[in-house]
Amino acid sequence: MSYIEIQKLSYSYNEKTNVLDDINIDIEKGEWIAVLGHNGSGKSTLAKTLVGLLEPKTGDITIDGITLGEETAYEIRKKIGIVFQNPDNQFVGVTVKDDIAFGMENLCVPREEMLEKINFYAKKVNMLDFLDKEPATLSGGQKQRVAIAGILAMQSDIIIFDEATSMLDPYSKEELIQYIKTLHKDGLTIIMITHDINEALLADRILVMNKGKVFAFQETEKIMKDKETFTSSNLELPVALELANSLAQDDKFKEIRDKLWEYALTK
């Protein structure tokens, strides 16, 4: 059994058109999955069903052997957290310390243990010196790291990033990407919903969604060689891969193609 199993999942906002339509996905523990697709393809809806914010019309979501439902939602939410697009929408506390503590308070973590975890995870995301700061005074990247600390403090081992870099400046974006790499190396399961093909290249596998369906789900290097998948889904390949795929498939250009692929897939 895979760590995350999604079977025959469908969801509709209006009971007429399915935003998610018969989704079947297996994700292994510790994988980094990138989810690509144009606006309206169902990416964010999939994320919200995974964390129990939306109830599927049909189908099952099983995480670590536990099937998501009313009786198990509390247990599932301890295993999975989500970092949203707009960092300002994530804060509920007056200070950084309050915000990291929020999830643990809901889990009734003893106060002494909670304080230890606040310090531990704030240090882990390089925010220990900001615990008494107001969230409004932080940069976008710092806010995202605080959100991650709150998820880690709840002992979650799956983190969904729902367009989490799209509103960040280039420096904050790169800072967050580097930290996500660290989380992946630590064994966390990463699901990154993104429009950025270059971010998707960092993943182990890429899920392409189109009109609420799974259009493709393959290893990153394999799917990036399939230009038809991207053109059919209104997605653009990175320039290096576009060039590599355009070269004639003979030995004369093999070294150039290999160098372009090596450059594009460098993590």
Given for the second form:
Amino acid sequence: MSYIEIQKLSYSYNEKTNVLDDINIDIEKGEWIAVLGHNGSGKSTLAKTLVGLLEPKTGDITIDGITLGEETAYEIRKKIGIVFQNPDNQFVGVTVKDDIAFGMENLCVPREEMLEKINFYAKKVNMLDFLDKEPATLSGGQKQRVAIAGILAMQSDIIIFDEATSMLDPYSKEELIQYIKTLHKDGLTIIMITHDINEALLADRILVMNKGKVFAFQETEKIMKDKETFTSSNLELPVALELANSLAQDDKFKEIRDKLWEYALTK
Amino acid sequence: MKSVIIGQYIPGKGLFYKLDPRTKIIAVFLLMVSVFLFERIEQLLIALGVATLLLLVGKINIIRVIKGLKPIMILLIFTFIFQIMLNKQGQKVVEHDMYFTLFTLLFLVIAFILWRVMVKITKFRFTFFFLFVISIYLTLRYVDYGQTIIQPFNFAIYEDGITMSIFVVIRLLIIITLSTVLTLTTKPTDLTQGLEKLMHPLKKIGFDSESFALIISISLRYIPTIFDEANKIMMAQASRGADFSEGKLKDKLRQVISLLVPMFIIAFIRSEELANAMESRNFVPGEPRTRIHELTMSYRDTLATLFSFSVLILSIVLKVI
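Now that we've seen the form predicted alone, could you pull up the form predicted together with the partner chain?
Below is the entire complex, every chain and molecule, led by the chain shown above.
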């Protein structure tokens, strides 16, 4: 049994069209999944149904053996955290410390334990010097790191990043990606919704969504070789891979092609 | 990004900073009640003296407190004038005729212009307002030549009028000083938490003090964010030719609407997203939560509460006697 199992999941805002349409996915513990897709392809809706913010029309979501429902939403949310796109709109506390504590307060963690955990996780995301700062004095990247610390402090081991880097400057973006890498190394399961194909390349597997359906769900390397997947879901490949794919048709350039692959996938 | 200062809180050390917010709220409340119970001017003057002494003991910047008085200065002056003019009890202290002639009118216009000009070029707005009021009195009293507009009328000041007006002013002064000390030395978040804990017993009649405190603290947290937003929208409008500083009142109103509509829409989107973020972090309204902030009382709090209680008892005793 997989860690996260999604079976026959559908969701719709109205009766006519399904925003999510018959989704079946299994995700293993410790995996890094990137979710790619056009605007309106259902990426964010998928994320919201996973944490129980939206109730699916049909289908089941099972996380670590618990099936998501009204009664179990509280238990599920202990395991799964979500970092949203706008850093400002998820900062609940008046200070960094308060914000990291918010989730733990809801879980009724005793105060002494909270203080310990706040220090521990603030150090982990490199925000220890900012504990008493107010959100207005922080950069977007710092706020996102505080959000991560808040989720980690709740002992969640699945983190969803819902376009969490899209409102950040290039430097903060790179920094956040580095944090996600260390989280992945620590064994957390990561689901990263993104528009940026270069970010998606870091994942173990890529899920391409199109019009609410799973268009492709394969290992990163496999999916990148398949030009069709991308062009038909209106996604663009990075230049290096585009080049590599066109060189692939000729065996003469095999060496260059492999180099480009290596470059694109390790960057 | 510049941060906006909310409330009057100034970080510092000193006696009042070390007190628990609950103690401060209770003490201020008790002291205000006792100020209303004092009935003699000597008692009030002593109370004012004690209040000043407390400020000194607490190492509070007196200038700050005086600045806190500014917004109600006009109110103070008006209460003073009305009390003097309308209270007709006790012995007459002054009585004389008042005149209103063409020359009076001329003098009044000059005084008015002088007042407006002085307010524009100097900082002492209230001093000049006060001078203006006095000059109205003096002109009405002494300028008696020229064509009469209104028949001379009688004007009298009574003993009680004077005492009552001083009374009211001192009372207001003490009350404002007390509340200024409270807001100067207590962080808005601590203040809300103190209120929350004090209002906790109201849960029995269905008042959810925890949600109330959370609402306040989230509002406080979002004030700077929304200020930033307003700035951005104003700049966006300005870049398309909107001018927020000039034009008639009607134009200004229209421009404010063009600022408010997008701000409301953004605020709604924001609150939706924030609700999602809070829910995904397991927030359930009304459910029990632990707190990272803890309020602790020390011997100082006991002393402060004892002090304010004894002042209240003293005031009651004095009233009964």
